[in-house]
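Taking the form predicted on its own, here's one chain by itself in structure tokens.
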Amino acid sequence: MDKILCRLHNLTKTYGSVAAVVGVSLELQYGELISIVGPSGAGKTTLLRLLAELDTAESGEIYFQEPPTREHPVVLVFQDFMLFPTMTVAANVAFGLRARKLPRREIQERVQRLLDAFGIADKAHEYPGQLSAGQQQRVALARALAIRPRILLLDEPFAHLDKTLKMDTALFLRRMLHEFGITAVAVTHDLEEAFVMSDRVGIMIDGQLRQLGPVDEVYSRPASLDAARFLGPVSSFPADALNAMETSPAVEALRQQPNSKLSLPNTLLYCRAESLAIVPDAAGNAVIEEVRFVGVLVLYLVRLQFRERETPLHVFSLENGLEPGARVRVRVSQVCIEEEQV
């Protein structure tokens, strides 16, 4: 069988003037999870409403190798998860079974294997006021998955949750879907909980899928400036910045290609702050002009000078002893030019 559940080829859909999304293709496979995620207004919540039918595309198709049916639906979940206050989890859970008129030993069965598998048996004979966020969260994901969806669409899945419980229900998450071979689509605006638990992250701008890609792939080859600043800082320089910095070997055999692009004074570079690293060095020909502890590691704002001139620079470091006014010497062991990794 075709890998592929689900295409969507050359999707537009407009709000008065206002293009929400424009021009989108994509493949879903079988029992992979995509999270698209972007800045706000980028489109991201209408396509998911394009994939569960609530609204129309002016243009473009989905083509579903195996289309929706009553018993496997496309199902959307929302991110205030609305569940019956006045049902038990149970309840809850069988609810879509119910309503498909399913034997009571199946409804029972499914049920049950759910809760276990999602670790809230105890709570089947509670009600929803009486759960914590996170256990509310793994009912109406566990309510969704019960009547076994063609695709699971989930907007800001994890919007409610804090931080140390959204990256643990975003693995529990990803566990599950590979285990039920469940199909998923998540939108969201929190980078790491898209990295953690999606097999592939498409980057929405201005209503254009810009990128979409393994995790890795799209973090260390973005395709575009603006993809790359979305997910992280990112410094732009000259190329003839370079010579004011050490090379990795790679970048430098990169160079010396005959008619490569890093030749040229004014080709336009990109990378990301981990690309580049600081060395101490009273001579170094550039000076750390803020330092920003962000958690594991600092980012530096160092301004490196060359041929009288000066550039901006993020550095992601381990270090922290280094202060506003150092000197320090520059590395680079990645570069980009837009639309291109070199």
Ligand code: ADP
The other form holds:
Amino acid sequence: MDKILCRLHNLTKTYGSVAAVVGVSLELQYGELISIVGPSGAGKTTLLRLLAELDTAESGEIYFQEPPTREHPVVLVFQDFMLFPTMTVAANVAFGLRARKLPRREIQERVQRLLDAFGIADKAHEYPGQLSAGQQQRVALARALAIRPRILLLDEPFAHLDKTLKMDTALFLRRMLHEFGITAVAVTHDLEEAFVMSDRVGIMIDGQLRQLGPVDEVYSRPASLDAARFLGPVSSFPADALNAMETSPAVEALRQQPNSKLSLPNTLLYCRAESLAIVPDAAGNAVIEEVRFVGVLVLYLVRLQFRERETPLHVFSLENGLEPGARVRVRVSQVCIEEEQV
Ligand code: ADP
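Having displayed the form predicted on its own, please output the structure of the form predicted together with ligand ADP.
Time for the whole complex; same chain goes first.
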């Protein structure tokens, strides 16, 4: 059987003069979880609504290898759970199965299996109002999985959970989807959540799917500067700024290639904050401008002086003793080329 469950081809959806989704194509494989990340207003929710058939695209098509049916529909889970407050946890999870008139015995078995798997069996006879946010989220997910949806769509699924619970729930969801063999698409603006739970991540900006790939690939080989910027601090600089930095063998090898774009002074390069390092040096050609603590790491904003120019750089470092005004040298271990700007 084809491994592709669903294929979106060149989908476009506009609202009046707003192009919400522009020429989006993607293939969804059986059993995978894709997270679509992007800034607010990028078109993520619209894309989910098109998949759920709550909206229709002006152009393009959605092809299903196995179309959704009443028994196995596309299910959209919203951020605010939407549990039935007057039904117990068990009745909430059983709701879709009862509506589909499954045999009583099968309903009981499926509900019990889900309650066990989701760690909420002891809450079966309680009401949603008696549960914590994390437990309510589990009930909402268990209810959605109960009917074995053709595709599970999640819109900012963990928006109401605190940071630790978010990570735990994201990892848990990933395990559950694999265990129950469910294919899912989630939209989120929370990168950590997307990274821990997804098989592939798509970056949506201005209605376009700018990049889609495995998490590590999207992170380490960004398709463009604006896609890279969305996933963390990035520095951009002209290629001749490399002359003012220490370069790794990898960057040197790129520079030495025949017709290397890195030797054209105006080629725009960019790199992640962890691809740069700073070394304290009173005679260094860069000055620390700002120091920000971001958890384990320190993010330094550094000004590199070269020729008559100054270039701001973002550098992640474990070193936290450096003050604004201190002089440093900069090392670069990896760079990307911004093709459009060359
Ligand atoms: P995201 O989920 O990435 O925040 P949305 O898909 O909600 O983005 O919105 C994409 C764009 O489409 C935004 O500019 C938004 O204002 C617009 N939009 C979304 N839904 C509607 C609607 N029903 N009517 C008019 N404009 C809409």
